[in-house]
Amino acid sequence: MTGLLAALTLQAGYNATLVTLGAALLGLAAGATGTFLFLRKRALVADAVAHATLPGVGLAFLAMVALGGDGRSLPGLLIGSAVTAGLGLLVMEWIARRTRLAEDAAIGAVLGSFFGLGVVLLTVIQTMSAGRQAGLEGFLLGSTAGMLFQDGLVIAAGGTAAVLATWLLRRPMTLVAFDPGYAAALGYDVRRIDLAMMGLVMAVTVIGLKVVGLILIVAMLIIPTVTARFWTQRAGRVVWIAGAIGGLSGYLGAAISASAPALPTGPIIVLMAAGAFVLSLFFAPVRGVLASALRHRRFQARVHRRQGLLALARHDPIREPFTLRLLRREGLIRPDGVATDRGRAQAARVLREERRWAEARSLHQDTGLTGRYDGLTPIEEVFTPDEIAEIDRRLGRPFAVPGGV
């Protein structure tokens, strides 16, 4: 616990602090940029782009070794991964636009082909004397043990640039994500905005290779956004909530990994994001499973209450045990099933509402109004006071419901 507290307060050493801050910045950038890819329903594009980075890592290593270097310069490796990721993105877009293949087929073709080429290159590199200690396999699942200060600067600068570009392009990307046809009618170039959207995802994927690896970076692009959707309905807020969830996941995951060195950083970060998703899935106040269950329960109670009161008003027997328990709990009937004074008064109001709606349907032929009746909507929410007064005039004086069940 002492080690975890030290890691959380950035007191666990230089490298641990560097990794923790870098992971937090990466999570912020991944959550924010992944939002529009998710809203555009192109989550698998991130998977293809991530796998397309692998051959670039291998080619960049070979090129740097051929030029006399050791091949392990992170900026050089990231530039190589960006080149092949961009190439994969363009190939995928060209296949989907110029052939009869669907986009998912293009994604599968690019993902498999580029990843296969990358694995072959890494195998070849492992046979080289310079490649045995290169540690390129860390780009698959992430490797933060040897992160240097300049590596952290690359991640910080790239993440900041990605977040800034996301903020500047948020309006056109939101339009394209929800209604590309409307965006085109307003004069936006949908294809270029799509490419910009996927380019931002590519940038975050490239800078995230060192921290979480190409396999897990997809989770950091998608899980925070999916989690954020449980907390708001507005796209603008999803961006920043997703960024906050991604940043917090990166921070906590890196801190936990630093306090327990045997645990890999990348997978722990993804597990933190997954934990936030599970908590949101069940406990989010509007869209969570628990909130939905409570709303359903309240709706069910309203329906049973209304049906029970109608039965009281019409002197019909109530046989549903849940309805009886509900009416007894609310003091509308006595334990022997006889309506209380309060129950009779409310039963009269419910029956009056039913007759108002029946009269409204005969008086108004506008189904847009009368078709809104679901048995629970008060008539005052649909008709004006003058219209309700006319309905009441046609019905006559209110009546009482004597007696019980």
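Numbering follows the first chain given and starts at 1. Take the two forms, find the largest set of C-alpha atoms that superpose within 1.5 Å, and that set is the rigid core. Everything quoted here is computed from the prediction, not taken from an experiment. First, how it differs from the form predicted together with the partner chain.
Put the two forms on the same core and the Cα of I391 is off by less than 2 Å between these two forms. Residue displacement note: A16 has its CA displaced by at least 2 Å between these two forms (rigid core superposed).
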Second form
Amino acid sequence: MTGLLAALTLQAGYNATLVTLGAALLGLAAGATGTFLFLRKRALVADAVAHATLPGVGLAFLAMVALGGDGRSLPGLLIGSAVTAGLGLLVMEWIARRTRLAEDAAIGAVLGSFFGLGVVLLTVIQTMSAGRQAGLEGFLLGSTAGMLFQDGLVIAAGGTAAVLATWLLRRPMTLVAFDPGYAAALGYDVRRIDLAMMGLVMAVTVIGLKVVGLILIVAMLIIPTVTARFWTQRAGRVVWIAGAIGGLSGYLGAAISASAPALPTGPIIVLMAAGAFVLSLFFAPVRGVLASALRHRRFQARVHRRQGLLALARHDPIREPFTLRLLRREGLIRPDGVATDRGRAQAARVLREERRWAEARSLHQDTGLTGRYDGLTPIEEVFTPDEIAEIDRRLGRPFAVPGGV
Amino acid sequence: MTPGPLSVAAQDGRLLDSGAPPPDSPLAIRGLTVSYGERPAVFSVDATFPARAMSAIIGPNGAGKSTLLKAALGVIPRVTGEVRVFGTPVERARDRIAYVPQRASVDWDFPTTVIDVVQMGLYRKVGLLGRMSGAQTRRAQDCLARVGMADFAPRQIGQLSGGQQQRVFLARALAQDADLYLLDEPFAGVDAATERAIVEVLKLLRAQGKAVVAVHHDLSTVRGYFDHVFLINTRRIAEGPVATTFTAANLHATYGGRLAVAQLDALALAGAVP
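Hand over the structure of the form predicted together with the partner chain; the form predicted alone is what we had up.
The complete assembly is shown below, putting the previous chain first.
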């Protein structure tokens, strides 16, 4: 526990601190970049790209060993993974454009074959004397244990660059995700912007290999974004909220992982983000499950109230227990079901509203305004005072509550 | 020079170039062919739209109306053809063109507000590094007011009616302050009040000397709204002033049997159905 506290407050040593900050920056970059991936509806492409990094890791290791090097140098491995990930992306693009296969088929084909090749290469490397200690399997689920200072630096620098590039391209990427036809008409090169977006995703994937791992990196691109969607309706804010959620998840996850080195880092970071998602799902205002349940209850109460008052005005019996309870609670009827003075007054108002609406609908048959008649919207919100005066004039006499309610 | 033979149904397979496009035309298209796979949707089409006028592109479903517009803009690739906007190639005239795509072409659940969408019309002017200035924000708000939606600025676009969505798209085009407005079915699925509002805005643009070209599907309003008409069914059928070109003979040549005699009668056109 003290280990965790030390890691959270960045007191767990120089390396652990750098790794934790690197993971936070990576989460920020993944959340921000992933927003555009999500809005462009290409999350699965990113998953395939992530799986296509594995053969690159294996090949880079083999190449570095063959050249007499260490083989474990992180920059070398990342360059190798970027090469095969880029290749996988181009193959998917090519299949989707040049053949009759749909994009999902291309995703499946690339993900499966590249990942398969990667696993074979990794198995071969395990049999080599230089490979046994390489820890390449850490790239699958992420492992910050034994990370070097330079590794943390690479991740932090890459994350910063990805965040800056996302900020720079935010407007074209938003436009292309929302309305690619309009973007093209404005003169934006839609294909190049899409490629730039996938390039950013690839960069985040590659620098996230060591921390999150290739299997779960897509979760860090998507979960923060769908979480942020619960909190705002504007793409510009989704980007930064998602970045904040991603960054916080990376920070907490890496800190926990530093204090418990036996656990894989990636899943812990992803679980942090998933926790934020679950909290938002239930408790976000407006869009959360709880808020919408409350809203639905309020709506039901409004309907019952309106129907109850109309029934009072028309001397119809009220049988719904919920309606009776509601009217009684608001003091509109007495416990024996007879309307109070206030109940009669409100019933008269509701009846007048109904008659006004009926008149309005015959007056304005084609204006679209009458389409807003839902039995609940006050007429003053739809028509102007002079229009309502005209409606009242046509209705003729002033209203009196039908006697003896 | 005068643009090709007007108000005459072109012969099928006409491939002759009708000469260089007139330099003053807001939108001049020469020899445009667009294909989906190996099926041409628009074949060797010439078109010359007049300045300071409202023009309609009409034709049956699948005749290539929207395709013509999108290919002219470079939204979809063309196989052959030259497109000039005010005498310069379309690629170099982007800032003079405003495009209003079909409403159904976007996802209205996208996390964005009405004012954000209108500001998209200013993205090119703002650039990559720039900030939206106060004047530009006010300009976007003014454009919303012009389509009668000033109070809707902060609303999420998913909460709009079809007519309101169309107005927002029009406001975004207005924000560009262009000279040529290209609209793809602006009246499709909108309420009567919105249709009137849009027509008013377009007529005002024409009065300001702008050119308006719209893909249009409602034959009964062609005469009331437009000055110039372009009839297409994969190939160009006819083009010219509405008074002389929007005739029963040309409509029959465009729609074939798809247009019942009763419909033509309802339009009260000059000339008998052949």
